[in-house]
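This document opens with one chain alone, in structure tokens, the form predicted alone.
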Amino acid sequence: MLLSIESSCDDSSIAITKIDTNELIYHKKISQELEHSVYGGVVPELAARLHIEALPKILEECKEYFKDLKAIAVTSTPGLSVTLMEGVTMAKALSLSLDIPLIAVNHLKGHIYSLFIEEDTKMPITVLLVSGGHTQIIEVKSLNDMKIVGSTSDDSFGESFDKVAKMLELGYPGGPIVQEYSSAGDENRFDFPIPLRQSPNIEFSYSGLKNAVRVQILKLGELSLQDKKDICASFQKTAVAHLIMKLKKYFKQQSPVRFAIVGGASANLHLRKQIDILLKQFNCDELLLADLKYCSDNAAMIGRVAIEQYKQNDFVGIDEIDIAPRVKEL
């Protein structure tokens, strides 16, 4: 079996995965959205300090495996600074104790493995990411062959809801609660922009969109409950259809076998609905979808990458272990 933790941002989680059959043994994930919805958002040192008493607990619960591990894996990037160390600091501590070797995981990978959890993988698949840190169109073809065909210049999909639903002083985090609000919304009373429609580039950009229900709520002054509803619906169909439209270019150009959503703002159905039916344009069969609890950040789909890297030796040493907040490529 081996062992994997992921503290990227604000979800504490700890999984146990056996190598040879991807069983996942044991799951579980503390998540911080209480403490940091005061806030609006993610305040990183007040994440830290909460993954510090985290890690631990779920960690004593995993003791009776730890005479099966054969590796630590941990997220070392993207992420949060000071709540990778937190995640990195630990496997260290297990690899050093244990002496077993450490696994590295990008989060990204983890992501796109997360369609995988005690599943055999499926490829070459193209892969759409959106999640509170990332916008991407991915071209998969194996673990150690993904490029980046698309990716966002400012703010990505799911941190756009956070930040409608911050100015709209609905709580953190945005996405789910945006999507509630849409459903009892008029999609149609507000005639927001789709960002980039005239660019030719497979590109994102959510600032503009942003910028634009700011100045909406400004320009209503006092919001009742169904201005809130119709300004998320609106925002949301908007902020979909800017990425249904630059889908649309790029399946002009490579249509996909295979297709796949994945990244906590997978989870949202207007999304997985707008796919569904542009896949059915661009006669494309298949779209892999992650299970709901599995969308978000957690440790289960960084043990399901660790466990390909484990076959191919792919190991760090205890110094070699690098925390990087940003990634520009797979």
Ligand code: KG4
Second form
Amino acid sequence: MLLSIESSCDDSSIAITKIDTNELIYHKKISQELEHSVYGGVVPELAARLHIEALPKILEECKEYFKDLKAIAVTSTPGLSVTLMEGVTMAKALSLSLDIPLIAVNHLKGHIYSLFIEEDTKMPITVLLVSGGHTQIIEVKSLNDMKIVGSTSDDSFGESFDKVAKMLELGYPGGPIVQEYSSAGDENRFDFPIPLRQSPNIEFSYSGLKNAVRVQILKLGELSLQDKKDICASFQKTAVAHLIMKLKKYFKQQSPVRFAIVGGASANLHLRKQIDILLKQFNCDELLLADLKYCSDNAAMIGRVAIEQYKQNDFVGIDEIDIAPRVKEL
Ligand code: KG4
Ligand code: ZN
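Moving on from the form predicted alone, please list the structure of the form predicted in complex with this ligand.
Let us now look at the entire complex, which starts with that chain.
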């Protein structure tokens, strides 16, 4: 078995996975959404302190598996340095005391492998990763052959929902609340500009849209509940339209046979619906989605990647493990 740890942002999570069958034996996650909600976003130092409390609590429940463990896996990149550090420190201590090797896992690969937790899936897959930290199109051929072919030059898709929610004082995380408000709003009331509409490049940008929303809020002054719902709906429509417009360009060039959406923001229903329509237009009939419980950050997806790394003897020395807040390549 493998024990995997995830602490790259505001979720403390540990999983135990069987190496030969991929079976998830144990999985627990403690989210910090409530604690960060008052600040309208994740406060790194607070997140780190909460990981220090939560991770040992979860680990306590895993003790019965210690004797069966063959390796310890941990997210080492990308993420918040101070929170990654908490998981990595725990992983190092376990690796030393149990005398088993360490596996350093890339969080983005974890999101991709969330597709493989409950079933085996064929490759190649073109993956849209939409989370609080990332908006990327990734061509996945194998564990060691993944290429980022489009990404955001500023804010991410999920982050833009968080920021709009913060401007409207709706709490954190913004995605689910903005989606809920949108369902009762008029998406055509405000005409927000679709980002990078004229650019031929496959790249994303959300800072301009966020600013357009900010200007609209200032213009309205005092906001009624309906104003907020209409802003959410108009924003969501535009944020998704931007993704779809760029994906359309990608599909025209590449005609992928299999497509997947992963990451916390892949839970967005409007996005799922629009992607469905897009795939039909391009005769791509395989849309893969991870179970909702594995869309947001979790250790089960980290464990699933780690199984593949274990089979490749991809271990890292205790003094060699690098904590890197950002990654350019996979
Ligand atoms: O993958 P994740 O749990 O954490 C990161 O690795 O960032 O993604 C969390 C992000 C947050 O920004 C949250 O607002 C967004 O995903 N999100 C959504 C929805 N549910 C979560 N964004 C849009 N619509 C949703 N339904
Ligand atoms: Zn994530």
